[in-house]
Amino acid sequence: MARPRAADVLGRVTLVTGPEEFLAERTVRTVIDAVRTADAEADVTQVDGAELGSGAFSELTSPSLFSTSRVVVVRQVQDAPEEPVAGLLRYAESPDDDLALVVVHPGGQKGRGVVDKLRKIGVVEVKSETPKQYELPRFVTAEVQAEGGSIGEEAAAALVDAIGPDLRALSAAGGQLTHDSGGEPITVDVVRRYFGGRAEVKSFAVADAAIGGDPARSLEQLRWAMGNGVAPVLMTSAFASGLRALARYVSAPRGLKDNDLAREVGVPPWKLRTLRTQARGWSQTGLAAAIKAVARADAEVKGAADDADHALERMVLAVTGARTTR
């Protein structure tokens, strides 16, 4: 979906669906920043399916006392009851004309019911599909353009070289390479002197993966990466870094301006977008024992060598699998 602007989004059902979850979250985003830009006053409520109970979803959708135009966003609706989903599909059939309403569903089986009934009564669906390895430069050139910036296609191609598959990595690679050459097109040499140091680049793209929820993608990574020689200590740095950040964007105090909240969390702003994605998904506890599991993978890497692989995977599902924990 192009920008929307707020009549396009207001009154109207959009579905997200797709498994590539950087994609999903940023339709969502351009959802609420659409109704945001036209009434700043705007109330916007995120849930998950499952935390719908009876009756939630009509209360959601009923008008609010406080403001004319209300965003809600329903995420893993595979996962809410019948009763709110079928108040969900009731509602579908005459949308409120101030109220924009985002239904995301991953892909999968899984509620596959609720996707094709809201097909059927016509709403606006965005797909968000894993790009083709081909595909990928085409996406980081819309990337840097999205931020100002130009970048040629044999740079673009460069990029998707060094850094690998992981959107989330490419898009944040392209803001901070078209916000430190302010305004210049970024060329192959700029691409090199940044990201030319491969095995790091390589490890955050794990640690991404991992700190994203997805063990397959860390997992796989880490495997290439190890088989390439990257440091095992660089590992556990990456995860470190990508964890505090985290740590210290969830306690962060609410409302403050992105520019703020960076300097609070120690992150280049660019960097706020990977986390806002991030941090769905974790709780204080779940980010504790991660942390946790990192620093022991550490001393483990530092101590017995022979052990480095095992330590890393073993460090991968245990940050994965903390993400769940509430």
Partner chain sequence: MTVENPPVGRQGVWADLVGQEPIVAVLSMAVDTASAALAGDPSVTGMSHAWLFTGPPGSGRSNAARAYAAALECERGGCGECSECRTTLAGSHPDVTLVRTEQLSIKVDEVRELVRKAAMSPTGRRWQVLVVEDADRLTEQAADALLKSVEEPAARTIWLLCAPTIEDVVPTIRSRCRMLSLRTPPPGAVAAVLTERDGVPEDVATFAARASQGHIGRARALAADEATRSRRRDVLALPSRLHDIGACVMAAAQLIEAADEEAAAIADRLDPAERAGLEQALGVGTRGVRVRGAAASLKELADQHKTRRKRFQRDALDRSLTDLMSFYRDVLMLQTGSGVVLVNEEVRRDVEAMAHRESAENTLRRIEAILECREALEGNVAPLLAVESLMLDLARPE
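Would you mind giving the form predicted on its own, to go alongside the form predicted in complex with its partner chain above?
Only a single chain is listed, so you will not see partners or other molecules.
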């Protein structure tokens, strides 16, 4: 959500939907900040839906004796009892000009009825969906630009490899690099310098080495990464993501332009260079065997095996071995 003014949120209902807590929390914060920028004494009330009792919503939205502007945030609206929900819907049809109401729903079927009714009323909806893996570099770019900096596509991807998929951590890292760059563009070298060896040995780098058919390098990087606290589930997730992208690449229609091919495969355009190189050593049979090996390792690191490190080593060897399967 772009940074709004008080006039953009007062007298309106903002519906925040989706499972990504970082983005949802950011939207809530932008509404509060907008109102308090215009009125530093604005009253802010935050409540979970399950805490709303009979008549509670009317009380929350009634005029305050101590402030002119107000913000009311209702989180987990799917847990609200029927009577407060009815009050919320009545309020949404005729909101108070001096109050900004934010309703947060994490997605899913529970409470979907109230979300649909709010949409029908015409409230402002801000979606907080979790970005797909291939969208994360774009997220990094937007975060850096919002801080007044610039970052290349490959540098943004290197930052994702270094930090992982956590949006909060990516946003903080992008802000740090922007602040310290002194107005200079953030490059791959800058990312690697700031994050040391992390960008070289994170889960996606290990996966790329294995899928590329280099067992010695991938095992070396795997052991380094595991020794430095990379979670096993992040490793299996990176392998699964890399193999799915490769499978989509080899089965994509021929003759597509790079931008169209990237959309078809679900990766950023720069990733096509890696996929082209990787695809030369793979058959459909080998890909199927590798995907099965990763699924088995994923189950093992989540509790089916006693030793997660050995499960990951077996996965790496299975994937590099499958590359030659015909």
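Numbering follows the first chain given and starts at 1. We call the rigid core whatever largest set of C-alpha positions still superposes within 1.5 Å between the two forms. Everything numeric in this text was worked out from a predicted model, so none of it was measured.
Following rigid core alignment, is the displacement of the residue 31 C-alpha between these two forms equal to or greater than 2 angstroms?
Where the cores coincide, residue 31 shows only a C-alpha shift between these two forms that is less than 2 Å.
Relative to the superposed rigid core, does the CA atom of residue 216 travel 2 Å or more between these two forms?
Yes: residue 216 shifts by at least 2 Å between these two forms.
Using a rigid core alignment, state whether the CA of residue 258 is displaced by 2 Å or more between these two forms.
Comparing forms between these two forms, the residue 258 CA shifts at least 2 Å.
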